[in-house]
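Just one chain follows, in the form predicted alone, and it is written as structure tokens.
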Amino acid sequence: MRREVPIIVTLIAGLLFLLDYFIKIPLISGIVGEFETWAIVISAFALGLGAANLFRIHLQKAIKKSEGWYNSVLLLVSMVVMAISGIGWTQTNSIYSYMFDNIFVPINGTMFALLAFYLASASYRAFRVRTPEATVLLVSAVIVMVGNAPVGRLIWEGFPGYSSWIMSVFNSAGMRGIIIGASLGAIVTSLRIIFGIDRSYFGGQ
């Protein structure tokens, strides 16, 4: 039972989303809207449950003063911190304030410099020119990004015209087979959990 009853659960709420999604009765409306609001009572529970969580690792982590101890003190002083001023005073109170505006802030612009960094390596990786397709795909970004560029004018008029062209032809039919692609990943997946053929769930039992 301990494995049936998931699988039944599963299979009556999926078929119970599908119909709503498609076929509109109130009493599947009003059950499934009594499943979304479960659902947002879960995770609440999820975050708070992982948020305990992480604050005793890296509790016990600073206790015993492993690898990095300090670390862990600064993210559990900013996570009370944050927790008491936000939830006590809500978030337009001054602490609350200027740690999101001065810590923050300057951190999360931090991490997506960086990640621009990494984005120019994986550029010059990608559009080496070592076979046609990689001189197509190379050829194609030089005018995107120089056509996008206020300079792009200046160099020639006819950069901006076909950079348009390239994103609104070649990139939307890439972006549609994406898409497609991906919801019908989707659609399988999600059919494969609601008949319990894909039970992943189950924690790999």
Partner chain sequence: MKWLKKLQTIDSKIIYLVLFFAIALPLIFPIGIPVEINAGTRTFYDTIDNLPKGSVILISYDWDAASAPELLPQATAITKHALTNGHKIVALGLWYAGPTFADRVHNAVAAEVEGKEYGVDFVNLGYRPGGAVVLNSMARDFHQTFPEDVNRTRLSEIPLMKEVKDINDIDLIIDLSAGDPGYRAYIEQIGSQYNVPILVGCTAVSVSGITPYLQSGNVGALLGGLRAAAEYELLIDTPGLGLGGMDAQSVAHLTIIAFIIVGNIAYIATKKKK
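Can you return the structure of this protein in the form predicted together with the partner chain rather than the form predicted alone?
Shown next is a single chain and nothing more.
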């Protein structure tokens, strides 16, 4: 029963969702709507579970005074203050807003901004005319980079046009292939899960 019940629930839910996607039948739409409400509640619980797990791990680190325990304490304090202020008094209260604007935004922004520096260094090292393929990649990258910046048009009128041509023809063809391939894979995996062939979602039994 531990194996059969999840498979039956998955089969019924999967088929109902599939049917509702293509044909709108009020009764089925109503049932699927209920399932969706459950899914949102489960997602919220999953978030809560993740937070609880993070709390447990860092609390242990802080109690045991493991290496870098003060970082764990900082994380726990930030987590508790953000959670209480955000959940308790809505996201627009002054404590949450202060922490969001002055701690979260600068830290999160810096993480992504650092990528630009790594990217500059990596492109300087990687873009070398070692092979004909690498040369094509290098020329395309330079055209797209210059074409996308306003200065491109000032250097040569043709840059924006060629940049857009590379993006809409070559890039698009490649991306379309990737999207179709990934989608076919997702369809096959979904069907395998719905029909109980792939059981990895409950421990691979």
